[in-house]
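Just the one chain here, laid out as structure tokens, in the form predicted alone.
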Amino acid sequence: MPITDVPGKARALYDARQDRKPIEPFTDEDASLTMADAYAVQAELTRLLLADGDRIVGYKVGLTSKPMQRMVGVDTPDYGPVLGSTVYRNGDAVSLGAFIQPKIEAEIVFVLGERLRGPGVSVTDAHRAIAGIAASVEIVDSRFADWRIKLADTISDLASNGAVAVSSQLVPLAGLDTRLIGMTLSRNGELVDTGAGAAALGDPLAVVAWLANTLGEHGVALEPGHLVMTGALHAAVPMTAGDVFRADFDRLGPVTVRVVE
């Protein structure tokens, strides 16, 4: 029988994060659900999961890249919770089995040092409002089969959340062009892909203006101390056991991780 309320499926994301195995997305059964729809059930999969003890610490940002709308046929990002089970630090051990299909991106992060709430956040406001900004990198799942996912099923599932690891070092604002940041991603030390921070809507600030206004039309504030993931600067690359990806910053430094089964 088709899932077709907003409890069902969040219930049905809740479980398959749960067991790691992944469902079929839910625009296969509804190809009419909306983004209002698909952030009912983030809510839900979000309560769900708080429910069990964890906590939110921050959001991520994705499809802030052209080629990634353009992929999705979309013209705006879109956004969900980073939870603090999922935080990790730079040169951790990350286990491949904690993840359905994982793939990892190299992103800008923020770390907010003032509450920022919608609406109306510039890109001053928001550059205002940040503590520093930081090194690190997005492990993104999906809980959809085979990562066949439109819009309204990215979305369900906290924006193809997974984890993040973030350096410790944190860089003051000052002085820096956010959008001229490079970084390159290497894989047991070979080059895999580059970027630069203007990949991330134009410049990583205006994301956490974005997101600043997005969030409040909801209510809801970015708070001194969150985190804000910027989207990928490249394109996802899969993992496997034994891998060990480093992304290097320009002006930020690295972020390493090591997976393992």
Second form
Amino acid sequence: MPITDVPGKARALYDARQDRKPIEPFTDEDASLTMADAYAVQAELTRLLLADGDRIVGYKVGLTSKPMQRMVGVDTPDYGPVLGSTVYRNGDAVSLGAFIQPKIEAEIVFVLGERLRGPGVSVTDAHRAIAGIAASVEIVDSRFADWRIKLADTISDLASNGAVAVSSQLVPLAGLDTRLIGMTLSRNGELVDTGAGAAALGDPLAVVAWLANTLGEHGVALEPGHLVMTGALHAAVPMTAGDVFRADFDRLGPVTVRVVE
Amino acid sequence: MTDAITTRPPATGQSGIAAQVAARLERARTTCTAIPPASDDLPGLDLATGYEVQRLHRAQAGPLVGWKLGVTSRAKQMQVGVHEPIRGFLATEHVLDIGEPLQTRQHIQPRCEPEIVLIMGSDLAGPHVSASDVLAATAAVAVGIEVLDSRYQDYRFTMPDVVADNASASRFVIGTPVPVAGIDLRLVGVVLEHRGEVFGTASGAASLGHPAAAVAWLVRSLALEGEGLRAGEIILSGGLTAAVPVGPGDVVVATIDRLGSLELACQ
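Starting from the form predicted alone above, please write out the structure of the form predicted together with the partner chain.
Next comes the full complex, and the chain you just saw is listed first.
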């Protein structure tokens, strides 16, 4: 039975999250699904999750690197909400049981100090509205089988967000060149990958401006205290129980998560 | 220094192979024409023979200015099934000055990669040299762009092939040196831009976990030949992102946090 309507799709994703059982990509049934359709599904799914008592604490921006955009066949990033129930702290244990097929990505995160509402938000505006910058990792997860996703699928699925872990050390932006912040990701003490801020849209600050302008089209603003996860600086890494991941950022410090069953 | 080389003659057969490969590579360089990997028809070509080819090439090259490392990323090592980097030598003929364009027509299939460059402040040799010994002997560090140019068709080669080809060394340019004190070379951000777009990013750890660890390997490797580093020598400590192919009209910019930025125009 094909799921054609927005509430039906949102409900299918909601159930997949509850049951930890992946579903077939929506684009299998309907390749013509648009970005607008997908954001409508995302909004409906978000409404269902907020009705359960969750809250929006910020946003993640995905598909911010050229290689990722090429993989999905797009030339624009996408976004989804970050929910309060999915925020971990530095050093926390993260249970695989909370996810379906999780992978980890090291990202630069900004915390808003002032309201930021598009359209017309420049990188300078974004810079001025940011309270600070911190080290973070995002755990991405797909509710679609085997990560077999097209753009409309991942957008519907909260941009494949699973959880985030954020360092408590909030560093002021002044004087930092966010493009050049270096990062090393290690697993159990062994180097896995490296990157720098410029991997995210050329500059993580440009991600905040893009997000504010895109949300502005839907009449939504970034609020003080909101997190903005600016996108992976390297290829996502699968997680196994027993892994300890550490993302170390120059000038920001490290963030660590322990993976448990 | 050269005694160690002459007292260690390779077997006649290997020496014959080395001379043959050296001649082929010399012809490839002078005619600017790619050749098939030497290992295709000379299966006896091993790593030691590859380095012997390098020595023959070095004897014909201009004065030595330093060394370079290759295959320093774990991903690259796993890809080619090795657990060690390789080294090559840098001579005056490899030097590009700041602002000097790269003449791509003098190359076969040039590619550029960003590197952290160490400039030695004192001599350093020995079989047990560590990364901290390297840092203590380093006078300054700089951002560098290395131009690779494999003399083998489509960069298809075995490890002995690429060692024989001087680790694909072709040209390099380095920026203004800065003191290394207080810089964590492991974490400095690295951005390579090509035609004004970000081509790749990394941090210094992409080379063997730490550029100084890569140079320590170089010193230990040279010690096996009775050689070492000399004060003033320039060490390219290993490519930090994937190498970008370049052609006429391209501009490549390498930027490394705390070390600065360097631009290379291609003609």
